[in-house]
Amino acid sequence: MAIDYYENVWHNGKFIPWEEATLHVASHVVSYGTCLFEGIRCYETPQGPAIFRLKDHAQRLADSCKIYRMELAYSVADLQQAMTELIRVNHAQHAYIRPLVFRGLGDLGVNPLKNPIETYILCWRWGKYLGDEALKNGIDVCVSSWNRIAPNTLPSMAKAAANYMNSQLIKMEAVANGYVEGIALDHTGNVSEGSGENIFVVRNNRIVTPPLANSVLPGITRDSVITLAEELGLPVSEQVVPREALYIADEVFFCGTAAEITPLRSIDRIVIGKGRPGPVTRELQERLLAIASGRAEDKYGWLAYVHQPVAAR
């Protein structure tokens, strides 16, 4: 399926069109996967375009690079900055924005010290990631019989596309048996997250979310929900949780940027709750949704809209 993409990348504190947005080969990024990225949205809102928990998601890949010892040349603000005019440039109603940072052309070895770091910004406009149906109806999962990182290995709370390598075993073990997603187990055999999500289980109206030990992505959207679960009193907590947990849950739903709350209606062809989306689920992907596209306030400033100056940090 084509990319339904933006015209301009942002490539180094420039803009070239999409198709100029290429690496050579030898790049060291292509041998050895030394890539650090996120995924933010762009929503469409009565106010105009606004990019959900901007600073947030530049944080995040600032201290990624940081982790990999990768020297950012743009200051967080700078990555905010360059989003920003990304969306305005592309005269963008509603995106998914995707910047990375990665070492180019340059040392062949393992040794990635001496190798250039590129910095580039694309964004296309992109539907529900795990199917137009899912937010509503939920998807059926399974938990995977490959196991997420183990700790001291690659560092889970980078967002690396190395990690992901990880990921697409997970998610293409799924696909393969019948399944929209798979559900990780963490190297003690405990509950970690969903191929690129974050879960939550409810049960008695308790929510729980593994924690960061499980190897565990620290999700912008993960974070929003323990804060809107607060809000809406709650009670949320996060412990490990076993497997088995999973099937005697209430409600389980993953969440994330591109995944945004996704119910689970059934996990190893055992029916989840009543194999619809639950009350706590519901309540909290409306709560999201709503203020993410601009229905309702604000109070948290997760929005940065497009037409306004993104403010000095």
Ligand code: PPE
Contents of the next structure:
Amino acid sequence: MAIDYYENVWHNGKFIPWEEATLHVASHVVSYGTCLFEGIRCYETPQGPAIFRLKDHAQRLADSCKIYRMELAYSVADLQQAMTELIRVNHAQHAYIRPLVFRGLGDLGVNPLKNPIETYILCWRWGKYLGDEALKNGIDVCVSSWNRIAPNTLPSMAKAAANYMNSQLIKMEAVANGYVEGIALDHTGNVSEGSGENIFVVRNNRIVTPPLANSVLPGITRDSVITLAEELGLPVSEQVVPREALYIADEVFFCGTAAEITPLRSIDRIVIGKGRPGPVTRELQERLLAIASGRAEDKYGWLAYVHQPVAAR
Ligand code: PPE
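Form predicted alone done; form predicted in complex with this ligand now:
Full complex below, order starting with the chain above.
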């Protein structure tokens, strides 16, 4: 199997082996995509493994469930503890953590309400999301012919599995045309986000990113970037980004848990800036990874150290 997984999986409060973390094909989620999930990185640090912005991810999962009227049996604190224990029992030094809350086996038909809610948390070793050279040299991307999910159809503030059918269309088209990733416009034709990343545009030392109303996931890395940019004296403005602003930017980068901060060196074969990662992107990338890996002081309290009592966090 290609997944470099850790053996223990958390299921409704108990640890089970990876091989037993299976479900019936009649589960509601299989037909209807009834699943809310998260993606969180645990970094190796000199003080042992640390989960990056654990509480914020747990809160976003709770928010996603609320939007979909899914009553989560676990509090945000319970989820934080479960993920911390999962890293501990797996003796992991670093991991990508994937909590999933979905409707299981009970009844078929669109109405989900009669189906049990299952909570699983898996983790595995995940390297560089967009290729080994991506962080260093940047990637070549396109603007997708597929729009991002429109407002009042699938809510983009919820991290729902079903949203990723739209992401898959964007990703597959990009790959089929020889690009690493695609940027989606929203239903009005303005920039939204990548298939699995938020996007930032830099021009003349001004940084902009599309606001949440342009069908973007409220990314936690996006939030970290906004904080770190402010620290560098370059406050980010959340404003509508027309497509063509991408082409004439000095720098454009993607950010996300998996993608971290990935520079874009060309968009639709138009070279961005000098065609290599620019100074703002590099500085933000270095700062984010220094904090995440415990090399720099954690001044915002973003790291949840796994081998400390939960109360101390
Ligand atoms: N937008 C989308 C659509 C998205 O999927 C992600 C995360 C982001 C923005 C960035 O959010 P955040 O991780 O909170 O900074 N995408 C996750 C899933 C990738 C996957 O292939 O699965 C991720 O980066 O973990």
